[in-house]
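The data below hold one chain only, encoded as structure tokens and taken in the form predicted on its own.
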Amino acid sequence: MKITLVHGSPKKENKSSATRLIIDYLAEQLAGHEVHRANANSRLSFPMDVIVFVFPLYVDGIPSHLLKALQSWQDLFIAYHIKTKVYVVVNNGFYEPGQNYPAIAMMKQWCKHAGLLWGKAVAVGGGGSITAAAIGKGPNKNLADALDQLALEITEGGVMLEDDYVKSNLSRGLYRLSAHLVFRLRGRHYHAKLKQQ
């Protein structure tokens, strides 16, 4: 099976940033199979048989260049009649997963106009809280079961899945506590005074 995994955050791809986090994590569980990295300035390999968009919402969509991306790819998918079955994991800085729903439902609208396959998505909430432990430890351990379960999904195959919200293992209480710590280290670090933050 070949699988190519989109890397969808505008900021500089580096190791510790959830985007490329979540890409490295699902790229472990797909070992054994053909498994190619992309990002919205790619150029996709065709063909596919599956493609992993993983990205962060901005103002509950898809981040601008990605979309800009999608418009472009979209004439290829339709003019080679590639049916490749797309999958999604959004993640948002807010604690309710739902927030992603939006983000999601273009997805699905983009998929239905380029003529491909749904697959499901996984939509993540405290996404502030994947950076800080390994993915399967403390605030992760629901987003690790969310991702193996999709790695099956993505390599046994399946049809009209139900599309999966993701909470943080953190209450809110304690992800909006540490929020506010993070906050203040990072007005601290740029000389904020305590009002300013």
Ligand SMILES: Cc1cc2nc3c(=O)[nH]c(=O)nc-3n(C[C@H](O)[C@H](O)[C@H](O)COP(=O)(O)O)c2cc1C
Given for the second form:
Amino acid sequence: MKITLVHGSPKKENKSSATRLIIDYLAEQLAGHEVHRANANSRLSFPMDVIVFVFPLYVDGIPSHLLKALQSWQDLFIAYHIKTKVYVVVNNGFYEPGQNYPAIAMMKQWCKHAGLLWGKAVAVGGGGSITAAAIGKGPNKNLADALDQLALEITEGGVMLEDDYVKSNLSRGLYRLSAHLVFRLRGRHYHAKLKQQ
Ligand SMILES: Cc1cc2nc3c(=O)[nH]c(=O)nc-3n(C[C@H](O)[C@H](O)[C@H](O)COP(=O)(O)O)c2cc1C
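Can I get the form predicted in complex with the named molecule as well, since the one above is the form predicted on its own?
The complete assembly is shown below, putting the previous chain first.
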């Protein structure tokens, strides 16, 4: 199976990008298949069976650089009647994965417009903790389960095609507390006064 994983965060593709960590994990689960990596600046290589868009939620939507790429790629899909299957993984900074609902709706709409086949979406809340521990450990246990399931569905097809809304394994209170702590430490690093933090 030929699978393209699109990194849709404008952050550099290093360990500080939650998107990059999700893509690395998914690529491991898809070992044995022909996996290609792309980003918003890439020329997509065809044919492909599946394309997975992994991106952060930006202002309740799709990051603008990725939106621009989607607009240019859709012409290709339409012109060549390409029927690739689309999966989406969106992660967001607030605790609630439901925040990703509008971005997923936008991706579904785009998919229809480009004539592609919708697979499913995984919405990941509490994105701040993805870079804090390995996927599968501590706050990221539920995330590993959801990505394992997604990999299975991509390769075997149609096991559980409902969109998946994944919560961090941290409680809401603990997530909030650690977010405050991280913001305070960052503020201190940049010599911000406590009032400004
Ligand atoms: C410009 C900008 C807009 C964002 N908008 C939202 C938002 O609307 N809702 C939300 O929950 N998180 C929002 N976030 C937080 C990111 O979605 C979150 O930090 C994500 O985990 C970053 O993923 P990445 O490391 O792959 O870029 C925003 C972040 C930035 C920089």
